[in-house]
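Below, in structure tokens: the form predicted on its own, a single chain.
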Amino acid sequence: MKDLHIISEQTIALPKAAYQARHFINGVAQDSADGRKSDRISPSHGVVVSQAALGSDVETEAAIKAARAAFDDGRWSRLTAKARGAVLNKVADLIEANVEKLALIETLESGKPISQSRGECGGAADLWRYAASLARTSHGDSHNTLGPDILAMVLKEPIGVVSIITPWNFPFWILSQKLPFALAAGCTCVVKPSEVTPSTTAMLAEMLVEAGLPAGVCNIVLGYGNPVGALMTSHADVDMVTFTGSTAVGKMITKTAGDTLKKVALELGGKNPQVIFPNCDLENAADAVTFGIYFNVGQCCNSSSRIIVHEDIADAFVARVVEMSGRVAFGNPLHHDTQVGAIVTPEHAAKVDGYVRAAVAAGAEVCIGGAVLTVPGLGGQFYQPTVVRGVTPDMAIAREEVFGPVLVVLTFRTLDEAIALTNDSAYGLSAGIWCDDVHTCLEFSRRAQAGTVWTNTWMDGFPEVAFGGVKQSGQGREIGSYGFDEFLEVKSLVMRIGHTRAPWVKKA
């Protein structure tokens, strides 16, 4: 504790009243039919920061019905791409105008630092603008070499009604990786945010109305996975489900959606490694490792929760990461200098701690941290920055997604061994390599089983570049043109022109 940089004071005042989050169905903000609500208590400040309508089958059915009608009558799906893009660009403008309001409630609901909430919410506007550009540039193919009397075209059409289910760790960003791309394609949507962080999604509804999105095109139902999410993934009027969250829930969604053969896109867990070679910028690598594990308190599917370090530099490199870990600013997320805030729930903090305790019991060594961190005036829903050495590849802490500020250290001798350790995982979301030899970087990048590979950097992302995983990290892609295509169906159109086709039945 004495070696940690703890911030207890704050630079932003708490809101005077809890935010009231409501459903948004067929263009109307509304409470639940039975009047039920859920309270969200801030993990960092221990006060009720929002009250959200708690949905049931009634609201979910109504939202799906509205989305189905809006798609089938073409009020959005048959609108010109120019008109759809104009609405998305207006939403982007409104997001930027409301960054402070969005960021404050997201920080209070999730526990993440206000600086990261601002970056997430403000940066999401770029996703909306890029999706708008894809709407304008989408096209199919034509085939005019099939004969003088045949012209064929391949058309891209919106898939239909899309259920969008988002997690608590990046509620506004992940919503914006899905919703604008679905809308750009011409789909209509039903959205369910996590019951833990519902408010920024509810706030977006006001912006959609102001931007001119027709009623019924995007509907928002707040509440729990059961019943809301369950009905969104099983309903016959839903054509596609896109989900971000745990691998366990992703598997359940795939099984449920299989009954109606819906398309399913999943962005799930990860156990992402960074491989560190001696011939790289070790200072930069240590900083990236520190960022990669403590950003969003490690509650990130892309968290680099494993480092695989060459044994020649392992001691010095780990010592440097430990030293940097002690200088990361932990504490009150409403202070502009804070880099790491609170764990989302007490139950999750206990789960994180359980992994560390089990590793120690199995013979691992905690180099720093390894316990709940109490911030003066804010309580104990924080977890110390933690680095664990002496880990073997078979330990749960090295194989399972801890989803907290816990870094595990493995070592290697050869490139083949590093790649084997990288791929020795049920997950395949991201991987990274630090090395000044381009040949080594390229070989690693081609052999690593991951949807994204970073070389000499970590977690750089762009709206143009697809994101998603392999193996149990998911299926399908988000953002970029590939993410846009997830929301499109391909239709072949074959036309005979100018001549009568040859008869099949002989004339009498």
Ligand code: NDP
Given for the second form:
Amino acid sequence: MKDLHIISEQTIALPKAAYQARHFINGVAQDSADGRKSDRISPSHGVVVSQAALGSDVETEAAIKAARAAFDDGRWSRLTAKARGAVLNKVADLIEANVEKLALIETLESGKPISQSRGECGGAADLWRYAASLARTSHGDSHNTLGPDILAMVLKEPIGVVSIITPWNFPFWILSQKLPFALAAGCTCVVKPSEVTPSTTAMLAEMLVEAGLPAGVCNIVLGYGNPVGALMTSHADVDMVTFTGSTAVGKMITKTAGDTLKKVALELGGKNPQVIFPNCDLENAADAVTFGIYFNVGQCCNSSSRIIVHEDIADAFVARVVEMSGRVAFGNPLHHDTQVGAIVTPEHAAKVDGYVRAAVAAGAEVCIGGAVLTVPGLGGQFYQPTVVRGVTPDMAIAREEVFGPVLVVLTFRTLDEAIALTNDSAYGLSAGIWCDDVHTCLEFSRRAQAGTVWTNTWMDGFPEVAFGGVKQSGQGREIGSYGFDEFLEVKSLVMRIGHTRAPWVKKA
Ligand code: NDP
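Rather than the form predicted on its own that you just supplied, could I have the structure of the form predicted together with the named molecule?
Next comes the full complex, this chain leading.
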């Protein structure tokens, strides 16, 4: 522990009272009919930081009914795209005006450092603005070459009522990867955040009202996956589900939604590798590996939890990553300089630790970390920056999503071996290569089974560029024009000009 950079002080005070998060149904903020609430205890400070209404079938039914009515009467879907875009742009302005408020509660509920909460919540405004621009530029196709008397068009229409289910790791960002795009398309929505991070989603409701979103267009139900999420995915009045979270729940949702054949878009887990060749900017690569594994305490679908490093440089490269790991500022998320905060729940911290212990028991070697981290004055819900080598590709730590600050090291000799290791995974979210030879980068990029490939960088993302996974990392895409199109249905319109249609029935 003495080799780690730990910050225990804080520069921001805890709020005096817990935030009260309420449902938002048909334009009205409300508690549960039965009055039930859940307390959220801050992962870093161990005190109650929010109380959220705990929804049941009653609130979920009411929210779906409101979204269905709002879609069917066209109060949003039949507005001009200009009018929809204006509302979304106003929401973006309000997000920016409220970044400090959003960021503080995001940090208190999730345990992530305040600087990253500010980046997440403030940065989300750009997703709303980009979605607004897509609303206005969306169009279909026309076919003007089908013959002198035929004109056909392909129209795009909003898919209908969309259930949006989000996880706890980036509550406000992931919401903003989905909701503004669905709204831009003209859909109406029912949103359920994770019950451990409900507050920024609840706060957004006030901004939607202020921006002029009509009542019923976006409804928010707080509560557990069961019953709230389960009903949102099975209900016959819902046309589409978009979900981010674990692969296990994603598979369950696919089955539940199958009964009514609703469309399902899934953004799930990953076991994302960065491949390191000797002829790259090794210092930059080591920094990107350190960032890729510790950002959001590794609780990130895009976490680069595996490195596949060339044997010739493996020892030196791992030593550099270990040295950098000791310099990353772990600790109190309410300090401006902290880079890595707390683990979301005690159960999750135990799960992370379990992976490391199992790997060690199977013969792996811990180069740094490998245990719970106690930050003086705060609880023990932190985990040390951890690098594990001597790992074989069959170990659970090398195959499963640990979702913690735990990096595993594998090695290769040839490009084919690196690609085989990259693709030896049930997941296919993202992959990266560090190499100065453009031909090697291109070969890798084309053969890696992943929704995103980064070359000589990691986790650079933009609202314009689609995001999503292949294999068991998901289906469908988010953000970019591809993500927007997920919320649109396609309708073909075929028109005959004049009375030129040849009769099918022979004249009597
Ligand atoms: P889950 O997949 O359980 O949770 C994600 C969301 O789904 C939450 O809002 C949850 O509600 C909801 N949910 C749970 N069960 C159902 C259901 N039957 N129907 C509809 N919605 C449901 O993730 P966990 O929070 O349990 O995390 C477990 C693991 O998942 C992590 O260790 C990590 O490996 C992975 N994960 C991956 C993420 C990613 O970004 N790809 C994000 C989060 C987790 P609630 O929890 O409120 O009950």
